[in-house]
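Given next, in structure tokens, is a single chain: the form predicted alone.
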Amino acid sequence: MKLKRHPANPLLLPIPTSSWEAYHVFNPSVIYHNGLFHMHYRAQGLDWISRIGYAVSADGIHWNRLRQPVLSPQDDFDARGVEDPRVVELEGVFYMTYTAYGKSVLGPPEIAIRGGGILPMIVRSQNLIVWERMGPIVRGEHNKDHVLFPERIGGRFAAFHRRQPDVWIAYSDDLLTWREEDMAPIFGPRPLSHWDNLKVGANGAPIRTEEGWLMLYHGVDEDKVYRLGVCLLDLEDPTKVIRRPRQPILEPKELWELRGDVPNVVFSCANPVVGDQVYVYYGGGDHVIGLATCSLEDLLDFVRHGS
């Protein structure tokens, strides 16, 4: 099974007459809300900084974005840019993780990293226009790739997040406080496989099924190729894989995904299902935005039963 990409691709491209995203966007998060498709994306410009931009759809093809960026550096923690939003809905709240490459890390001197820090961040909404920082997952150590789970499990609320190469999660009561005993390994890479046997990482939000969570996530291989798999992990311990797939949903095929700021690249923060349809937007080649579908239960019968 391979997600198929809509004939309207790319569907977001930069703005040249635009400071702030003049020259790349891409890696949005999207959400279904009120019946509108409402995207965050990465935008850099003429002073390389990344940022964060908004756009608006009817459906989910054709967008209507802001001028302004919605967030933006603020201090040295994230003076190089604010990286790969991922949105999620919980609880009336809207929270959008992020990765800050920053001047330094938030951390104790002991554990600092020389060169500045990439840091998981969360902020937080009530109307995807105006957010409020939180915090970090963790500190004092490269990560990224942090997505905050739609809904608590077992009382606690929960984000995967990436230490290099493996995927992790993490749990906390209060979205403020992540302490290490509460954080866990999931997979990794697969050094017989073609295309994950270097690092992997979250894509978007998980989606809920009744046979467990349902994961999107990127691999990477040797050749720095990036590619876009799933697996179902277990509602109650999303810990215990049930199912991984050896084969790729997405590969770069199109000449905007084989070329661009990186090339040999798709990258997606965003797989939010509307009806009975799973939309995965992506990044392509780190320069313009695609969309590729499927129906959810074509994806479930994938994990099932794909090799």
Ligand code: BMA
The other form holds:
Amino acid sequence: MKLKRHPANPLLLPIPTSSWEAYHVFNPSVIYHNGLFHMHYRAQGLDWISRIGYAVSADGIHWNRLRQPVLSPQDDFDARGVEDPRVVELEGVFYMTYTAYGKSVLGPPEIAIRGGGILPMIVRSQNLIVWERMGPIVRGEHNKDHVLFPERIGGRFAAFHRRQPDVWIAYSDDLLTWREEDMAPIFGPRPLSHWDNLKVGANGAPIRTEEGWLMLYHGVDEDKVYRLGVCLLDLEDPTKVIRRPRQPILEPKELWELRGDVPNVVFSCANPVVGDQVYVYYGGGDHVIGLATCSLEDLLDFVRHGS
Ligand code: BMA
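In place of the form predicted alone, the structure of the form predicted in complex with this ligand is requested.
Whole complex next, starting from this chain.
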């Protein structure tokens, strides 16, 4: 099974006349809320620092973009950019997980960073525009690709995160305190002949189905090609992988996926389900934004029976 690319792709391009999004727009989050699609996307402009922009759409295809970013670097720990947003609505509040790319070793003592500073941060908002910083899921290590589950599991909040090269889970009572003893690995790269043999990481928030959590993820191989795959995890204990078909569901093929700032990349932070369709939004070549879709039923069927 392969996702179907939308004919209007790429949906969003950089804006050469806008200093903060002149070069690249990519890796968007999209949620469907109150009848509208809301996108938060990573943008790079003249200073090469990533900021998060916002756009809204009635159909998920045509977007109205705010002319200023909604999240920008503020501190040493995100001075080199705020990257790869993933928004989830939880109990009436919007939470965005994003990667803070900080000034090398330095940083505020309470967020001690070693070796380059990549922090898996959480911020919250009531209106998708004004964001309040909460804190990181883990400190003192390179960690990213974190996204919250859309509901509690066993009474606790849960998030995927990535301890290279594996996907992990973490639990928390308040989204502020994440203890080491509440973290566990879920799955890692497969052996050498596979497309996901170097590292793996979560895409958008997992989709709850009766059969388990449908999880879309990205995988990288030894040639640094980024592809997307899918697996099914146990509802009560998502560290149990029920099915993980071998074939990817999207791989770089179009010119704007094969070329860009970084070649051979499809990278997704969003898979909202609207009606019976899964909308997979993704960055192509770390340069533009595309959309590929499939029906939820087809995706489930592939995860059940696919090879
Ligand atoms: C990952 C992240 C993504 C990016 C991808 C490909 O490590 O930094 O933001 O899209 O690499 O360059």
